[in-house]
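Let's start with one chain on its own, the form predicted alone, as structure tokens.
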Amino acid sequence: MAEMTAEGKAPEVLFWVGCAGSFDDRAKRITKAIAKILHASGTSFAVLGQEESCTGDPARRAGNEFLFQMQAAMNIQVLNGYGIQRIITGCPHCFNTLRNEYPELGGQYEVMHHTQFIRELIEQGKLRMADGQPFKGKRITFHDPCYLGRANGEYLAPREVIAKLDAELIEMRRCKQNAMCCGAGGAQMFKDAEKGNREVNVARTDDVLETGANVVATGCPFCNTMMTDGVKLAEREDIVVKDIAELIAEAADLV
């Protein structure tokens, strides 16, 4: 963003990468998939790079409001300084915080989850699927991220994007408004689980196994980690877990 501004240019959108997308090796592949889609669609975008800090979501969920306020204020200062108006992100946690919690602190932006933006690109004809679909005939189930679904009411975008893959979408018994958390939300990703007889992601993986799906589609880096761990624990090497951006990057004509 700093380089683009120095050249007197302004991007169409700011790609908010997020902590997971920046530092987690598995999530970096999701970041690259989103970037490939943006490049292929001709979308002018920029990232903040080292100027991007955590949105403060984990701090607020864990009860450290002071730290959240500090992180949010710093990010808002940077975003407003660049005159950012439209943001896309691959993380529902960042999406929820930027969209719903930053406005009261002076950060007014149009914020889109990457599945919403990918759907927009497809509808505008800027992104099309290639011939010889790699997922044709595959059974795909989608795990609803809590902060995209129940927190923000977005259930259609990811499913409409999956529909472009020419695959069979098989819904889990608990889906959409009744979807089950993967177990990582509310800063649980960064702490030991409470006492109990079963991990949440193991129970959620059972929902996946019930569908007989070949692919688990996710829309959140934390969900991706939890579902991947669940599938590994179930010793089901025949099931793959991929973000919707990765599925589209494989299936789209990115020439």
Second form
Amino acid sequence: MAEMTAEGKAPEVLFWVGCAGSFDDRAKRITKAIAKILHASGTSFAVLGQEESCTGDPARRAGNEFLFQMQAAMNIQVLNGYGIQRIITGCPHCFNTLRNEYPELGGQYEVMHHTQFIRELIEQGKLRMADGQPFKGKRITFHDPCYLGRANGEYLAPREVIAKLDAELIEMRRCKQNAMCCGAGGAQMFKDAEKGNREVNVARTDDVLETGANVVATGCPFCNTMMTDGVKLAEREDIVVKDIAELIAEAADLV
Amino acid sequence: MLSIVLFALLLVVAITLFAKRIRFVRKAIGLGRDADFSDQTPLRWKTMARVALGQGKMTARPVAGILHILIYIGFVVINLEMLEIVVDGLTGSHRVFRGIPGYDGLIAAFEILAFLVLFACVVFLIRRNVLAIARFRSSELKGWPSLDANLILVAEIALMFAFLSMNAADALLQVRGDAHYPQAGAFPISQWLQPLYAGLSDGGLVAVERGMWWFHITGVLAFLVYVTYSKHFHILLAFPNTYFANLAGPGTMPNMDAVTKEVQLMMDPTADPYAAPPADAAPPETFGVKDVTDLSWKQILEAYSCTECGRCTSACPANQTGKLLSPRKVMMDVRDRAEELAGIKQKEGAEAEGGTPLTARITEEEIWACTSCQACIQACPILISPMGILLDMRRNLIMEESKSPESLTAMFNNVENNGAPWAFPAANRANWITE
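Let me have the form predicted together with its partner chain next, following on from the form predicted alone.
Every component of the complex follows; first up is the chain already shown.
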């Protein structure tokens, strides 16, 4: 972003990568897939790089309002400084915070989750699936992220994007509004679970297994981690867990 | 004449007890902090009409939902009959509205609904006590809560039976040409009860008819008072509760303005950090929720509105995986504490404290088990948010008590120092581009 500004250019969108997308090895692959899609569609975009900082979502949901607001204030200063208007995020937690919680603190942006943006690109004809669909005949199930679905009511965009894959979309017993959490939200990702009789991601993996799907599509790097672990624990490594961006990048032959 | 006086007395006693209890509950709800809901009035009415009046979320669980709607419609419609009962009671008339057009149809409709209510209540009793439905077997329902639920169902069955028996005896007396019982009403359901009473003398029938009439009206008035002490309060409070519902998405946490001020002060280079606060500044509020007095009054209203159906708990991922957390218990704890504290203040004065604070009822283990997935909010038929209370309690644990699981302290430190929840330097943020 700094470079573009120095050159006097303003990108169409800012790609908000998020902490997982920046640092987690698995999530970095999702980030790359999103970046490839943006490139292939001719979208002019920038990332903040070192100037990006945690939105504060995990701090806020763990009760640390002070830390959240410090992060928000810093990020808003950076975003407003660059005059950012349109943001796409690779993570529903960043998406929710930027979209719903920053406006009250002075950060007004049009924020889109990457599945929404990909849908837009496909609708506008800027992104086309390649011939010889790699997912033809596959059974895909979509795990709704809580902060894309319940928090923001977006159930359609990911499904419409998956529909372009020429695969069969099979819904889990609990989906959309009633989807079960992967267990990572509310800062659970960063702590051990309380005592119980099983892990949340293991319970959710049962829903996946019930569908007989070979691919679990996700829209959140944390869900991705949780579902990957769940499938591994169930010794079902034949089931692939991939973000929708990765599936699209493959189908559009961008890999 | 005596019966008119007796009836009037009964009415006055019931209304007085009801009003007194409402005043108490208002005080209990008023223990909470101020909150402003004067915005978006049209949307608020619409939400109430859809969710409470229209039962918009009930059928997410079809069996319980449809049966509930039967009882709801039955309750609302049959209570029209109460109007006639009250007028009859106060004037000594009998079926005073029998002259209005469509009266027979109305009575027939009441009967059919009464039967449906009876049927639904029987099914509900079976669901609660015979079928092993998990959400009715949770530990927080042991004792009073499950007795409360059963009492309500049995009372409703008894009331409907009395209503139908009254009609059956009345119809028999009508056929026998009793002067006080002119031809009125149609009885599609209670005709099947007539054989039960057909053997009685005229006097016996009058006794049954009057007895059932008194039982029904006394029962209804007693129920009116009972409801305010019970989980069944939802029949009234669901309406204000949905009106005052959170209109932001379930995933949006309310902003703490006091913290915003602090942060602005810190980021303002011209601010004087040592400046004395203005003399008229309000004393700082507790951060987050430690006790019911730190909740908003709306959150206490939610607790009084909760009917302990347990849809939240059965949808909660923490609860499903055997954790201690049950969102329903959170609401019950809030209500019980508000009730306790309001009682203490009523007895010992407004400044009095004591009893068991919320933090001793809702443990840290429960508070930290929440994944903030909002499934409880989605599941609640009347838009209650147990999650909101848990997250507010986290705010207190962190910002007042500095108590958090160790790994979360590390996460906070990382966010503060590296701008990420993990210990990676910000300089590496864009490494994915070249890797």
